[in-house]
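We begin with a single chain expressed as structure tokens, specifically the form predicted alone.
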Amino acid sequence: MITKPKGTYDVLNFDARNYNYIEEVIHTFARLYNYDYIRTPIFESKELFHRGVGETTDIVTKETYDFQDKKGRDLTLRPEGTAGIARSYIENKMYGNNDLTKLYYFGTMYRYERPQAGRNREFTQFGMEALGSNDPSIDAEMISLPIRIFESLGIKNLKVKINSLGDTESRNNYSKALKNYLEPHINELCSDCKERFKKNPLRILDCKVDGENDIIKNAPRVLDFLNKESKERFAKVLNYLDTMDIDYEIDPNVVRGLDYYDHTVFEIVADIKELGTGNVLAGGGRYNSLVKNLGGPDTPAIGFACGIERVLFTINTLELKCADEKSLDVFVLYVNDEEKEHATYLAQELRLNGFSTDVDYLGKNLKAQFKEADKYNSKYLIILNSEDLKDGMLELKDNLTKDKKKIKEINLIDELDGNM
């Protein structure tokens, strides 16, 4: 028997209609936001994900699927989403008016980890990105907007862990001090964190090894290396947030895992101790040097990304009901040929008149087919008899009342209107 790979899984049954309901809240708010849908490759030039993400990074260095094709090229299953959009806004020149882009993507993603609850190998993420303003007040936009999904899906007691990296000025003397505070102790530490240190040491505090180490708990805190201006903008950003009355916590521990953030960076944590350390449910920030960095115009930017695997996670946790048991419209039941051949035309009316409808196919009893149709929750029951048809009539039950009356064939449409 061949099974799916490891750390990939099936979504079907009621998982898969909270997936499809997640989705069309996500599509709903990106409306009711103004942000236009975006779809990227799967695989992306290689040097797309290691200049973008960072040669530092988890993701790049141990995560990233990697392949060459037929011609030698050098290709990678695309591990986040954010770098392939700033890709496609300088490939398709979307800077060209000057105003600001705002876009959303839903999509798999694939990284090469330990698969554990909420957490795959391949997985499918969705995000928001806004390019093209600085202004701190589409910070606080980017950050409410996976709050209010989040909240609409039912999922309460919601915060932001927020902290602020700072300008290159500020990340650079930041920088500085932390190597200087880690150097005695870095032999102390994973080699990880070793190889790290040389490169960028503010990955050191996103370690999984040593997160919890006291080492790195007493580190020297970015806020502190903030130099005014940023100090000004991060201050806008939590007044922004008070006035959208969003509950938030400064946490200077959170930097989250890729090189080209800068300024905000924030987590969406659900305070549910169900969920235990499993409690981030999106993270996200900003991103100014990101699209000069792979080749286009200085554009500021800021996005988030959430994994559906670990919303749908959360949603069984607290056994939230989303979508709804699947139902019918319409059912339609037979016994002969006749009936079997207006019953297959009948459904096709119906669906084109915008009523969900299905038939037996499996050549089932008339017993077995009203048990069907209870297993769809049908609302209503078409019951085709031969002499009924000839005379232009048809028997229509009303599943949830059980009653029952004979109407015309034509008049059916407006009989269901009137009652759904």
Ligand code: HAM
Contents of the next structure:
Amino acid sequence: MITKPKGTYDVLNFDARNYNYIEEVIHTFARLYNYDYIRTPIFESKELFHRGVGETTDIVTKETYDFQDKKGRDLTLRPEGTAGIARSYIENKMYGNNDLTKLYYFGTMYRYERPQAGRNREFTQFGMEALGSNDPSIDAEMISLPIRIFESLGIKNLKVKINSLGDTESRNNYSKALKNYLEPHINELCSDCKERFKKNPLRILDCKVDGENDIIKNAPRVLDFLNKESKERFAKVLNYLDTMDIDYEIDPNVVRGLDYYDHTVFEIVADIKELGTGNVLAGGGRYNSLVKNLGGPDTPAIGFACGIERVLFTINTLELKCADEKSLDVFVLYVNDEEKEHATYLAQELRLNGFSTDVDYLGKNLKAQFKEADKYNSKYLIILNSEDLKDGMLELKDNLTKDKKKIKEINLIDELDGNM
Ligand code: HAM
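Now show the form predicted in complex with the ligand, given that the preceding structure was the form predicted alone.
Time for the whole complex; same chain goes first.
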């Protein structure tokens, strides 16, 4: 038997319907908040992620699926969506009219991680990005969006953890202080952290090995190194969050595992023990230098992404009801070949008139067809009979009340319209 690769999964049955439901909710919110849908490639040039996400991040050093195509081009399955969006923003000159560009996306992402609850090698993110504004009010919109989406799915007890990494000057000052603090402890840290110390000490803070170590826990906090402008900016973001009635907790440990961030960074955490460290439903932040680093114009931007599987897991754990049970409007039943032919015709007519409809394709007897109709929660049954068909009539049964009546076939659509 061929089985699925480690770290991948099939989404089936009720989960698949909930999955669709979540996507519909996201489309609705995107429309409400005026975000446009965008699709970018699943693979991009390897260089995009090295320059975008950062050479020293775990994602780039350990987790990307890199490959060469038949012409020897270096490509990477995207580990996240933001770098591709920034690339597309530049390549399609979306900055041309100096407007704010608000985009949202869904897509499979690939990270070679150790699979566990809420952590897969292939997973799906939805994300939202706003490019072109540095105004703190859009930071608050971006934090409120996933919260309002999760709430509308029935997920409560969410925590917004927020922090600020400040501007480049603040981060450089912090980086120096962190280096000074870590230097005497460097031999107590893992081999990866020793490398990170040389190249990008900030990445030591989200080390999966040393993260819980007291040395890291007692490290200086970035908030203490923000310059005046960065501090004022952060205060404004918090003020807007208050205005929008979004509860938050300032958490200096939120530094995010990607290099492109500055100023606001945030994570939205669900209170689900079974998810362990995978309980971060969404994460994001401001990335004011990314577009420029990738060769575009200086463009401030902010966004977030959310793992749909983690949302699905949360919905299942909390036993929330999202998608409806599967149901059909009509099931058409027949016995002989002449009736079967008519059933095929009628099913198409009904579908084209907007009624979800099915018929038996397995040659089942009438009793088994009734069972099949029940299995699909069919609201109405049409039971065909050659004698009735000659007179242009058919039998319509309300499958809930079990009421039956004979009606003229030409009145069928009106009859169903009137009842649904
Ligand atoms: P991230 O924190 O790496 O950020 O991922 C965002 C979300 O994707 C996580 O909070 C989690 O829900 C989900 N996720 C990440 N890795 C996995 C995995 N292995 N299995 C299942 N779910 C996972 C980003 O990707 C940034 N691009 C977010 C962003 C957008 N920042 C600005 N704009």
